[in-house]
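One chain is shown next in structure tokens, namely the form predicted alone.
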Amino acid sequence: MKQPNTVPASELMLRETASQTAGPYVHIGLALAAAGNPTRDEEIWNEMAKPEAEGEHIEVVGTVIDGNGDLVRDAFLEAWQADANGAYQPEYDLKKPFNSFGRTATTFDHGSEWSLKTVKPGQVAHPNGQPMAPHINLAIFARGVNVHLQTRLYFEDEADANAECPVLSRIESPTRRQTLIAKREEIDGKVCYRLDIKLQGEGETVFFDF
């Protein structure tokens, strides 16, 4: 009997998926809110820590900004971030205190402004033991953008970290650099860091291929 072809898993091609832009309709199918559609019972959203969250309770807002200077007022965003004691949730589950996953949107209300209530994240280790300063992740998604963009913002009030992070230490360029570092503010009593992301053109965010 013929024996069927086979061919080792190992050599398998898999061919690229192909890619599109989130388009203008990314907000309706994940940020209802901001598309003003009634939401889910369980959505993951932007409070990514309850009040009885261990750890610095902060608020990180921005803008994204495109190569005009203009503010897009439809982007998307997913957050990354590990707990106060520097370890990641794996678990989403919106009955913990603090979930490492959170969404965010940029709309046209409020100054097209996105925002996250969260922790301060604390120190990660690199993959070659060093450790990183705190940070969160951040991933953009917009109409005209076909693959979603990587970055991440660090805190200006912890500039002895940052110096020293394996990471943001390989940006060559101070001023390059300050594109990723979130400004502290106090607004009514509570501590707020901004970091306002631009797509392209003078000022342009870092973003990451990894």
The other form holds:
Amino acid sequence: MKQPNTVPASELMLRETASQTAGPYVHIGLALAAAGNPTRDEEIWNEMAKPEAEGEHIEVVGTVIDGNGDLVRDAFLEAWQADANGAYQPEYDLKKPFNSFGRTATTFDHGSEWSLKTVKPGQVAHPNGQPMAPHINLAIFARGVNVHLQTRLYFEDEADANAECPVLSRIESPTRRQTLIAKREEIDGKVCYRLDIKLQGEGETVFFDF
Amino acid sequence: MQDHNKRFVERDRNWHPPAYAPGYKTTVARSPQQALVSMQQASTSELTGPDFRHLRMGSHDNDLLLNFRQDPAQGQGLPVGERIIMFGRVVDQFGKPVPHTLVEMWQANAGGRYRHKNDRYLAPLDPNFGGVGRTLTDEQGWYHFRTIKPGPYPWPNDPNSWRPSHIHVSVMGPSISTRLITQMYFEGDPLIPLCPIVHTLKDADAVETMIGRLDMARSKPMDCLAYRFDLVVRGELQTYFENQ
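Give me the form predicted in complex with its partner chain now, not the form predicted alone.
Up next: the whole complex, starting with the chain shown before.
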């Protein structure tokens, strides 16, 4: 046992296990169907909202693009969002109409898009008391990404809420704020939001540290 | 929800590998050039995360010796390779166990081949090995898998780069702030100091956090060896005073 108050406080704490890339074959572990493998009874995947879930049903899609402008075809993403009423539902249960957590991946085929089937999230309060604009938290894992990248997806048609959002306002460059705003599209009467994530270079997506 | 009294110890970005680590060539075009934007004050969005206690798992989800066997009805077919138990504890930076958290892992087979449609390595697939597992930690933060030791394999980075034997490990922890994916290496493997991905870490002590240790006490005589791999996720702090 160490004598109290004899060592620097930082030495009384453990270090976090170091991160490593999820690698090119992340799918076999976390996205089994994308690897071409059989799935188990219950998998964590991209249908966050079932048809009976409360709220506006939307699809959220996008690509991941590298610094050369090429598609990143082996990216794996995780989503975390509030329900339509602005409440997080931490208890993951496939029997529930809505889950706050979802997973998706880009694909090895032509368009290489990730997608989430969900509902538009409600507003969540920031600790400063102000409401944050509706958003989906995204984590991006891939070969060549040593520590997963964290970003947020906001919605184009929430311009007023976006303008007031205390987190978007943390981004000094107004130009860069635009990299988080998903564009609204309607495909066959279905509402779809698109956000292409640029890992590097011109139009580079804002990534957060928290 | 009293999330606003909660926060996590800051992630030390100099301890983890940097985004741009040119010795691992794929990072060159996949690393952001702009600085990360710091949240300063985390909100409910960052302080909460999924709880997987209601995810229904299969009875062999944590047993890779049995979860892909070709003919389970006949009780036949086991994967080729060194049988091992991989186990450990998930704790936070203050040593507090992290109970009921999801731990997932995936790996190559004993020949160094992944069961993935894009892996074209010469070594054959093993018909009895899938290479994926998942489990929840128990009340004290312990997790267990049974598997085979994966083989090393060559990959295109330098003209002759080889990955040391490794198991990919994914842990959620209590919030999306504690989310972590790492790799477990095997104590004593001579390929560890040669690996460009290991070299993305600047601090030798950080590499040590990724080494699974041979544990003879937990090995099963005449059956399998055991490797212990504890995971440390960011520590949770409480704020005791009002913010004014």
